[in-house]
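Just one chain follows, in the form predicted alone, and it is written as structure tokens.
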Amino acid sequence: MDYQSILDTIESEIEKRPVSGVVASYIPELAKVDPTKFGMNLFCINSGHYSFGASDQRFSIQSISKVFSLTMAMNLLGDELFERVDVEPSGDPFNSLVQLEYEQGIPRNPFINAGALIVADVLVSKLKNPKEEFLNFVKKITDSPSINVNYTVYESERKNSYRNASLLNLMKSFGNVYNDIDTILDFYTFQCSVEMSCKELSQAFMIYANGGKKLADQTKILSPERVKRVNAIMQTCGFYDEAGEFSFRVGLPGKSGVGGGITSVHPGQYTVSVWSPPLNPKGNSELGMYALERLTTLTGFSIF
């Protein structure tokens, strides 16, 4: 496969193509993002890298840290972590209350905000320094010594999480959280402030397309068991109210954020990365969204 010359011709038609979207702007830090950024890596099992535009850019993951919060959490827990947290799709916006209510304290899978609060949860108990250990596992899955937070982000987005706030306070009503809110609040922002680039997405999660393995050198960092089922949850909750869209249109697992990142998993074959900020209406990147559209069909493959 070509690669280089599709993401070459999904270049030419990302230049042409109106932008509606808007940059995320409940985080203020996020709102001054230029919003013509735009980066996308493929990283092919057996050739390696493809790319174009800003992908060696780093940016704020976001909500693509919930991937790696939950495998970390599931290594830790196993099955006894969906006691806790579900695994179905939610069909609500990404920060629901109403749902989390009528649900008794348990969020519907580990990717809207209410479930990765959870796993922050269980990360805060079970690790002795949760945020130097997430950070560390991040590098080693990416063999990037130097990816760090942005702690401008972090400042911002921890001075606006009311609403997060207001989950965690929910569920511990329910007796779903066991530890210090501020605590876990402090930590899941710590996580989604960490900046990568398109490329360096790309390379963590190869361990999600390779079985569990890092490619480089085989290293085991998740059971393949474990894999399908982070895989599976990536399809079906992986863009919060807009997974389904997304299955649709691109037929890739998948996890968004609002930094305007995507990263995307074809098992066996490659990953790929894009960035593009203005987000639509559901949350996701809007030229984003197209570009991995495009990628699907003119390769002429998905999953599916």
The other form holds:
Protein chains: 4
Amino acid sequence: MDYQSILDTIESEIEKRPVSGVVASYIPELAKVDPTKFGMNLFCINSGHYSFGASDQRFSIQSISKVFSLTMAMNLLGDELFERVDVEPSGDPFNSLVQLEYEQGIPRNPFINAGALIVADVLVSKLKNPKEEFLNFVKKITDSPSINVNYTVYESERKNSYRNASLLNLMKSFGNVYNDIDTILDFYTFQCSVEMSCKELSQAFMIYANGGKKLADQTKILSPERVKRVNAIMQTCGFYDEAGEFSFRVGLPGKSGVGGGITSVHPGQYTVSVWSPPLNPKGNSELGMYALERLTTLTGFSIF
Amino acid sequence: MDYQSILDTIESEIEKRPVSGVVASYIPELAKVDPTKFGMNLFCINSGHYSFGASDQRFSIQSISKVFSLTMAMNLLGDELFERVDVEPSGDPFNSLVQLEYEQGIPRNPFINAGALIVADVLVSKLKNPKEEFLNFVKKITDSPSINVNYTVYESERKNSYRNASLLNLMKSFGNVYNDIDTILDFYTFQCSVEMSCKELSQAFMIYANGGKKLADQTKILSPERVKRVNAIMQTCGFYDEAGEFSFRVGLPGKSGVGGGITSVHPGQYTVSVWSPPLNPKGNSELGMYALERLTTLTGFSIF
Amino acid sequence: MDYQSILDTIESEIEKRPVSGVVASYIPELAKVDPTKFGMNLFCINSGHYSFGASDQRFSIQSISKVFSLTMAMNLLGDELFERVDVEPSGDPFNSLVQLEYEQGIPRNPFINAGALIVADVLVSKLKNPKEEFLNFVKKITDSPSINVNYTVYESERKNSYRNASLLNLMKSFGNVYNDIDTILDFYTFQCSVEMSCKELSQAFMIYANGGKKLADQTKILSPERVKRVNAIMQTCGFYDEAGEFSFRVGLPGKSGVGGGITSVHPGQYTVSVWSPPLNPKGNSELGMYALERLTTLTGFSIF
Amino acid sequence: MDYQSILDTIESEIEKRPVSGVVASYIPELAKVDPTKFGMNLFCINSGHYSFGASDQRFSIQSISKVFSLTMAMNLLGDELFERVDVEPSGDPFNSLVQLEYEQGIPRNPFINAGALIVADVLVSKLKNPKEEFLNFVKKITDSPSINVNYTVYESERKNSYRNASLLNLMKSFGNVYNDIDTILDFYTFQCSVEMSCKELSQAFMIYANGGKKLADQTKILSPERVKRVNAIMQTCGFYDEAGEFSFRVGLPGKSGVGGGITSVHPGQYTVSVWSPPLNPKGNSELGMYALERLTTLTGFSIF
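May I ask for the structure of the form predicted together with another copy of the chain now, the form predicted alone having been displayed?
The next block holds the full complex; its first chain is the one shown before.
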């Protein structure tokens, strides 16, 4: 498979493609990003990296961090985790609070905010220095020791977290939150404010394409069974209420963030990351989704 | 891969496993089925059929028929179909009417009843003899000319279709239904009342594992791109509000029916069908889900 | 109290008042009404009728008919009726189907469509000639033998009743509907198509202001306890999701119809009817609500 | 009207009546109350007080306090208040968060918790010493300077206010909350922890039966137009999702609290208060509702 030629095709298509999406504005600091940035990196198990554009420039990974925190929590808590958070698609964006109320404080899945906050609560309970250990985990699976948090983004988000505080208080009223709410919010905002490049995201996600092991040295991070589960949750819940559309068009598990990043996994084959800040109305990178759809169309294969 | 030995293991586990589910009772005729029946058939692209139990006994395929009708409608209408029915998971069982009301008569996906009724409306519009042509399509992809409808089940369901009539009237009030409601209900009940065995279902679904072509003679039924889409919809929407759980535990696209059948697809590898009438609270075959989870665990591979 | 002078004031205010509402259009025949029509009639227990405008012109009473059918059903079935329909406000317009689904086919109150259809089902069960007997009841309490149905409106509505058919089928699936759906729809459309003038509505509603008896001859129609209940339901449920606003601004029980009519009751004092076709976004007569608010403000008394 | 004889009848009926309700337990301190306590006081404009049982014993007024805070806020802010909180019934108990999310942080009415918290936010903004001034207002309209907060209850509730914190954070995310969340919660818990007797509540509520003026000295507290509005809101929203039932059975505006108190108003006639701690499943005093229904049945008149 001539991946570089396929990426070249995608690059030329992206350059000509009009964009109607807009950059996320609810976090003031994120709104300042250059909307014309585009980067893409494909990391193949057999043949290494293919890239174009700003694939080495770091951006705010935001909700993509939920995959890393879920991975850590699964290793720390095992199946018990899924007594506190379910694995079903949530249906629609308005449902988070609705469903929490009907379903007694158990979030639908670990990738909606409510679920990611429960995962954060677990990490705050189980780790001595949650922030430091989270950052170390990301550095380790990426082999990139300079990865860090953008503290300006972190401060900006921290001041705008009333909705997340509402979710945590509601879940606490149902007995599903164990730590102090401010401590959880603080950790959660921290994990979302990590910055990585497309290339680094592809490297980090390689554990989900490679049976739970880092590709470089085959260090085991996660059991194959848990890899299957993380990928399955990405497939059904990775794109809010556009998970079906992504699955339908792209056919790969993946996770998006409001910073404009998306990382996808083709188990046994490759990982792929794109970055383009303008978001479609469902909150996913508009050009990012297009680029990934073209990838599985041009290569002619997906997991389906 | 020694599939027969794996199926033997599953058979011995199933025999000892207690069952808490109950047979579907809202259709009186379906309630008469023997709850202890169990059949399983795996159909491998490279090595043919593996079976145990009542794998040759026909049962009511019910909602599994929605995959066949979707396939026909995609071929007849192309992408236009997805302007009338979306491809997102629906969230929960109560949502069908709720979401239809909020979302102006556009069903969430083709596998909830509302969506399958829209697909039926399309077939009624596009086919001269919808019932006959539907049955012929199923016979053709299965290579089994004796497949037929159970008319006792058909009559029994036809008398209990108030909920489906409610869905159709609601969608008609939004302008998303074109044919007479009784005609659509009649066709829809017909398709649900088809009877097939596990082996026949595995044969029929082989087109979704084999890039859209029948395995025996490589007759093309569906384009590879549409195969990807059908499989993607099965993955995210094939099990009502348990789609996430099935994906999480089994890791394959599939579709269940209230008759107790489930058929799953491992693209490029095999199809597999199970039949066990007692349903779990979400309406999916309890032992069927267990058998498929054991299959991907014992083989050590799924699409993830 | 100089009611005529108060009505004169209201008339002069109404003439100058701009209108932003629009005439109901979902029933084609109703859309043809002259939007500038306005009529008002106040019928005082102690001092008779006061009027202005088109107070003698008949119009389509639509949902105001639900008060009459509820009255008949309460007399026929007694408290048993309230096992099949509740007496709580429904919250919002979208809730009808939502609540029916969550609450097992029991409508919130007799004035949302779902509830009025249950009342219609009761009348169809209990009356030999439901249409004739309904019309006779209305003629009797109004002392106006020429009241009749507008058959053009009736035909027009009958062809656009998919939403009501959806409600009936849903409630039938829960076992709360006993008669044939078309028969109920037919009767229900008939009752809604009755035409009356403001003056006739004020006369008919006098039984709710006069302890259940006609004013002219003190014929007993309804027990005082049931009068209290009908008035209470009008107060809390008479204006869809604007019941609170009407109660807040006007302070009287009442019932509106999409034909632009509203009739209100001040128990022990008077009844009052207004007619103005343009509806506000909640489906209630815009000028009608204003006129009634002015009435209780200028008289300085309401039930509160 | 021989009110004392009617109250005697009610007392004898209450003594024999079995109770299935239970005392509110979510606030530990409230759960300690003696469930057999019963008090009733009727305060007639023309003829003074009638009582039986523990009508002089103070209890936790809880949500009844929302009527007092609404009154203060209406005087401070005028109609502007109703841009921040609506006056419609909320439909059902689960709706609070659901509706807030759909309706952009504007609560349905001032008597659900979300609405009362907005009213509290207004008082915190407008008053120099909100707690002191609130208590002074209640003392003044009651003519009872010893009324006070139960600080044990206050502390107990303050520790269990996660649900209210969730509501406030959600409304703050929509821009409808101006003060610090802890400050609002603190004031709101304070107002709920006030203790009053049935006799004191009847005296306080006399302003709503007497056109806005205290009966003793005709001091004007509220304009007649605002009295109409407060009574209208009590009528449609005073009993959570049982407002329709209360209106239907009792036919008077009123407000209940989880401490087991209910106070009702017959404008121009009387106020009446009952206290009995066991609550029905909707959260209203079981015997209290019964006693008030008997009162309007035995007197033969209500506002309807």
